[in-house]
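What follows is a single chain, given as structure tokens, in the form predicted on its own.
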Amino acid sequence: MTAKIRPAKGAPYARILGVGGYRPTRVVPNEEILKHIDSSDEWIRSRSGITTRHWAGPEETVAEMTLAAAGKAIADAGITPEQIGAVVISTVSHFKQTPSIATEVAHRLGTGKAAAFDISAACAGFGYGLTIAKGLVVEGSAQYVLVVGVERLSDLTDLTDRTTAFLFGDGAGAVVVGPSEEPAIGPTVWGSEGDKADVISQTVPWDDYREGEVEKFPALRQEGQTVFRWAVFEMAKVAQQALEAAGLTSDDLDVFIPHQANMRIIDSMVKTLKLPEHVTVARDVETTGNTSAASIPLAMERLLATGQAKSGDTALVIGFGAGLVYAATVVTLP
């Protein structure tokens, strides 16, 4: 005779509840950025939109960075640490390989003995713990799930790079998911393109490093115009596919949060979808910079907190980066 497995039962939908960000202290305009490489403020604003970033100081930890973004997220979801059932953290720039950021983020929280683990998926990390965060709450495997982003992309950056130098930035961000009474975290359209790994990546593997093969501590590289050229008409289509997996059009938008990496890549975004001028588009980048796994989460909780977005708006998130990877789907506003 063959047991018997008893079907999971976890909530009819999930939904995202809570958002929360942690943006470091210090702001460092693209002046400081000219003191390393020979280009102008004129220039890094043209080719990418940003005329600030905010870098961690040595105390501004990914540990605390994402503990501040966590604790804004479930205050704001209006639950308690306790209730927390898992912790997902999307990061790269955690050096420590094991144990995961988040069982130590899970303990200080005060979550008891939730489920944690981190994931390494770049810039699409926010869509993809979001997409895991969804299917614990169906499945029943957690009530609650607490999904950051967070990033100490300065400590990644190499100063005198001009291609990379200006682009990246520091920062946390979160998210509640927990059960809803209806849809409101569409499907997930997400994958790799694996061919196109060297576009972005690290400079050098950590062994060189160590192993003293190299003096030069690692660093982000990327091939810009392949990535901006693969960004734009190909996650156009992603985003596209997004929208009509969740059965909507780009008229039933109110929001699009676009992965914060350049701003001509939103601009041009935003034109190939033919998104109308009522939708309201995330343009975070022009102070934040690119925060890889946090840039989506920071954003939303920017225009949330502006009121350039509101509760119960219908957005649009899609993030790309390292791998190649992506993530996209449709959700409903906290």
The other form holds:
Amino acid sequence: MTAKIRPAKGAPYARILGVGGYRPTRVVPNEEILKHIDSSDEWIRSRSGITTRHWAGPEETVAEMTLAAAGKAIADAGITPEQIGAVVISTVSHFKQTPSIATEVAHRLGTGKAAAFDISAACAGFGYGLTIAKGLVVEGSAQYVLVVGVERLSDLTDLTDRTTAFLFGDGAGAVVVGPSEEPAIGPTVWGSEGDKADVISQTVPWDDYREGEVEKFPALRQEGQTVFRWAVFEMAKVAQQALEAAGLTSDDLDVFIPHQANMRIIDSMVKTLKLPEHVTVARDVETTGNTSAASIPLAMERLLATGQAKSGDTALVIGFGAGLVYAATVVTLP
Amino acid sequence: MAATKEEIVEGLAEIVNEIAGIPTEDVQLDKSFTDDLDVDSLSMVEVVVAAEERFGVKIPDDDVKNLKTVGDAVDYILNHQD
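Would you mind generating the form predicted in complex with its partner chain now that we have the form predicted on its own?
So here's everything in the complex, that chain up top.
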């Protein structure tokens, strides 16, 4: 016989309740990058808008940065760690694959026995994690979910590659997603384009080391022009679709928080989307660099901390990166 | 109807002016995008996308790197438009 299964009881809707970030203490100016490449401060600024980035020291591990950001997000949400039912961490720079970094974080935060796992969605990781969290809260498998994007991309940077050496930064950004009586996270427009897998990738897979064929540690590389075209023009379409899916137009927006890949991409996206003047645009990349999955929550935290955005504002967020993968949605800021 | 060579030069000049702020009269066939017109590799992508829309052509990334001068771009568009 087919027994009647009782489903979990979820919340009507989900929302971001709190946000927190951690930036490593060491600030690295362009001058330091120039020790290893033939370039100039002016060239780096004009191609990327980046003036400084934070690089993690030996003590600022993926776990420690995550704990610092998560602690702030949990406090900001006004809950206690024991209330967290799931921990979702997006990273491409945690070098011990098993066990996941999420289990260590769940334990050390004092969540009790929260479900915990890592995801790999590169620079779209925050949107992927947020989408999973929203589903868990509404479906009822967790009341509160911690979502973290954390990277030590300095570990995956080829300091001698003049096209990428200046791009990447380290840091962690976290949010707590929980129940809401009103819709506060829109439909996610997301996807992957595996036919473009070679456009951004790690130079060599780890198992090449076992064969002893590789001398140089892996690094991230990308085809700049191809990434730029895809990011600006294809991702503007995705951002527009996310707005429409939420039943909104750009006039309804207060804030735009694109993945902080490069200022030129951000500026061109804003132009392509024809965003109204009143929309505040996150430009955290200037002093943070590209921190992949951490970039959106880090930028969100800074906008709120500096008063450029406020709680209750409507924000369009979009992440895009290696895969290629992307995820966009509209959220109410915590 | 396909654009004439003159129309393509004129259109490209307007695009380069819009994207890089270069006076339209400076956009001449023999001018190099990067060396003479201050169009760097990323701005070049914007020029190419705008030209694709305006002239109804597809310019794949692999071909973009061969477009060194305004004349290269004009010839490419002339040879690839419908």
